[in-house]
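Here's a solo chain for you in structure tokens, the form predicted on its own.
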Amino acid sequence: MTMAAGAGLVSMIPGQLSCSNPNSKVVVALIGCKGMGFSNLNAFMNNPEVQVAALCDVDENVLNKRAAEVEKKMGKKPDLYKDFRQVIDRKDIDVVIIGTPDHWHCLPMVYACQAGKDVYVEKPMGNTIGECYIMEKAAKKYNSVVQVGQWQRSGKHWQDAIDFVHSGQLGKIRTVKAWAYMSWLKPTYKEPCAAPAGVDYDFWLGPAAKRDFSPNRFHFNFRWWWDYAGGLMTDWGVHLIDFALYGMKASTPNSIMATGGNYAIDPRAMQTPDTQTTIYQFDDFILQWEHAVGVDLGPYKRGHGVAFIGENATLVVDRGGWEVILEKAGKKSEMKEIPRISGKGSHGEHVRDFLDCVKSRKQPKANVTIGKDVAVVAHMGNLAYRTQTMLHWDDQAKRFDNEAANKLIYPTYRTPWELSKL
């Protein structure tokens, strides 16, 4: 493995945590303090065998204020770090949560790996589709546990629509839907200016290439600039084109097209489009991805969800529940409508299932593999957009039929960073 700008830093050998002892202590580090990792981190802290070792922020203001919220619920002030290879190169840490933005996923998991630690990495696991794959090696060749962020996974009315889905009851399924409406998301520009005190901004663009800080790249914002994210594309998405491969018992299609754009935010505050409309092809199904920020009201009167459109019936699940709708009504049929059933968040039940898989040695409900598989279809649709070609993927080769669309399959990491070898 090559390890630019962190040379020599881990080299010890794998030595996860032993099941031998259901009940021993879980020592776990957080990456990235502000967002979803310190509400992973927060799940983690409700489990009586978890104690926090440390935590680790370019940020100094994010890190003290979470040191503080730490140490109030567990009675003990982390260990805080700007660098993730110091947290990496302790022995004594068993799991690290990794919390970053996006393009910072790939090489402290890698790390980690092999380290000897186990992974909890929020979704996208990858910001490219190789960095993805690499991924994928790393954790199987450590023998390491990962479970990606893709928490509705260990959602237990996620589980009974799925299974519905595999009872054949809908018919054929020609037709799968899944798409975000966030009316919530507007971001708007505001003028570049000198990085906050305290934040280390060149270590935050990490691999990325040089830019003048801009707080419309920073934080939360990140997620609109495909130097470090895939938009609502890889933010939401991958959260319910999962569940529409998964339903599907499929992995990656045979082609793909994209169009959409920037027709209601400000491009100087979203890069990525916040309307976007992309079509995957399968064997014998279609897959239909569409997002607008800016608007609620999505298919089904529902602002996100997966359609499994069958020739019998449509189920429609989201996070408040699932149904079955009837393909036409007065129709005769032994089926009969499900009315909603009503379901809830399975954060906790996510990480539940992590920290019991570290210590029996299982693979958890949102595995490597699954999580490479469908940050891989996601970011397949923004490559489609980004070229404005339809492409058509040669599975066995790992390779589109345009050139355009292969150079981006692998990042350009900036100078001293190095894409990981295994």
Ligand SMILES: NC(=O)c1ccc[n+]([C@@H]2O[C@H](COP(=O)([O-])OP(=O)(O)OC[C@H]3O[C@@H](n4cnc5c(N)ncnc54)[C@H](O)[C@@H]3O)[C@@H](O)[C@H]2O)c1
Second form
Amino acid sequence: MTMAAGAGLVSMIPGQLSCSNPNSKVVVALIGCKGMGFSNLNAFMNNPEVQVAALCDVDENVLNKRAAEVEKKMGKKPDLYKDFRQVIDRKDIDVVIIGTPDHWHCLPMVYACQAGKDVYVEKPMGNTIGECYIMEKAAKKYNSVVQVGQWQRSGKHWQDAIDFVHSGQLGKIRTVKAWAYMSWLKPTYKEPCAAPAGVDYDFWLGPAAKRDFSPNRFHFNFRWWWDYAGGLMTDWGVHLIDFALYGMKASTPNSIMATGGNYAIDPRAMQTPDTQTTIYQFDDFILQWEHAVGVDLGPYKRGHGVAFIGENATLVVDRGGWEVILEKAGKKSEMKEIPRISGKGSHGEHVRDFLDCVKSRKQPKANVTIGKDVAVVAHMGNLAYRTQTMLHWDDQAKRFDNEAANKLIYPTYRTPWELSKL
Ligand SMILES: NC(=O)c1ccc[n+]([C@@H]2O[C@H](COP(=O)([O-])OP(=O)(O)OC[C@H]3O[C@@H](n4cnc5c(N)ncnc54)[C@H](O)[C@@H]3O)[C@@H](O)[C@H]2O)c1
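Mind giving me the form predicted together with the named molecule, seeing as the form predicted on its own was just shown?
What follows is the entire complex, opening with the chain shown before.
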């Protein structure tokens, strides 16, 4: 962070700058520039203190396109890199935004924390349970401010809905539902071809197993393959299950079961299930996750959402708003129905919250522990699906009662990449 004239440093941690002057510049680099990474950078660039020093991508077509867009918006072309380690080596960079596919979140984030940088990392925070533990450890050990891209956490209507849940007015909550029914997400199989010119596919694969290039597993479509992501269970699951956990003040379940399959989509286009139901059992409630691609009529006629089913009433919240629906007449509750209160997206607010925390060194709204907690729960759902077993979780030992699931807690990285040891 470069200091504005006359500004004073408040606390200096070696390799990490911190100051309370809201005018101080924040020097930013983006790793992974195509989709959400660049949406994030755009939101950063809307803040006056942000300077964009560098862009990094293993696809030079993406890199050049994004560089021209940054130059147009900011009046200065950023430095361009293929290797994220060179970005992290730069001492002038305060903040790294990580917009790579999920299998490429952990290493850049841990390296960035080790280099004393603050990190805005996309969700799900890690691609395995074990990576999430390592990432949380790194952020804490190196005092990095980390915001995970669960931007609903900065949304007023989401907070209002959770405050209402916490007020107790719904009565005892025994079931929470979260779901994502996505008609627009309907992958179609594409014939194999060579990697486009300008793409370093081996670097794109990175720690994942070596494979021939396939457009079905590349930009955006990576989310449907276990090597790189966890399907809708982790993609939308982390956004919504996060609020289920927040509302219920819960973290890890006692047991997990899941079922589903690829009933609609050609499995050559999508390995993760296109249709899935996962049931988590906590001490005194159950959480049910459902997803489906290709259809959009979820519970309460909502494509996605979270429903807290209380003995007096049910609260339903989604990206568009929240409402409270009363239990049938005859109940003793004196509650009144709350018609839908509309809400809006809060991506810009989430980035602003992060920038403020970079300066104040406070914890941002979707901090590393929040990101870890929900990613772990979402991955548990996938492990129950993949092992086709009801899993029991020992939170002390951080182990399941199933060896096949335990083997998938930590990933196996392809040489020369190594899982960070902290
Ligand atoms: N918060 C949200 O609302 C939201 C929305 C969409 C996506 N996401 C998350 O954002 C991440 C990216 O998803 P996407 O759909 O934008 O992906 P994408 O495929 O559109 O973009 C990923 C980019 O990362 C690049 N990349 C891959 N490996 C790299 C490496 N080692 N170094 C540098 N660049 C590398 C790719 O070439 C590509 O340009 C995912 O984790 C996804 O879950 C979050």
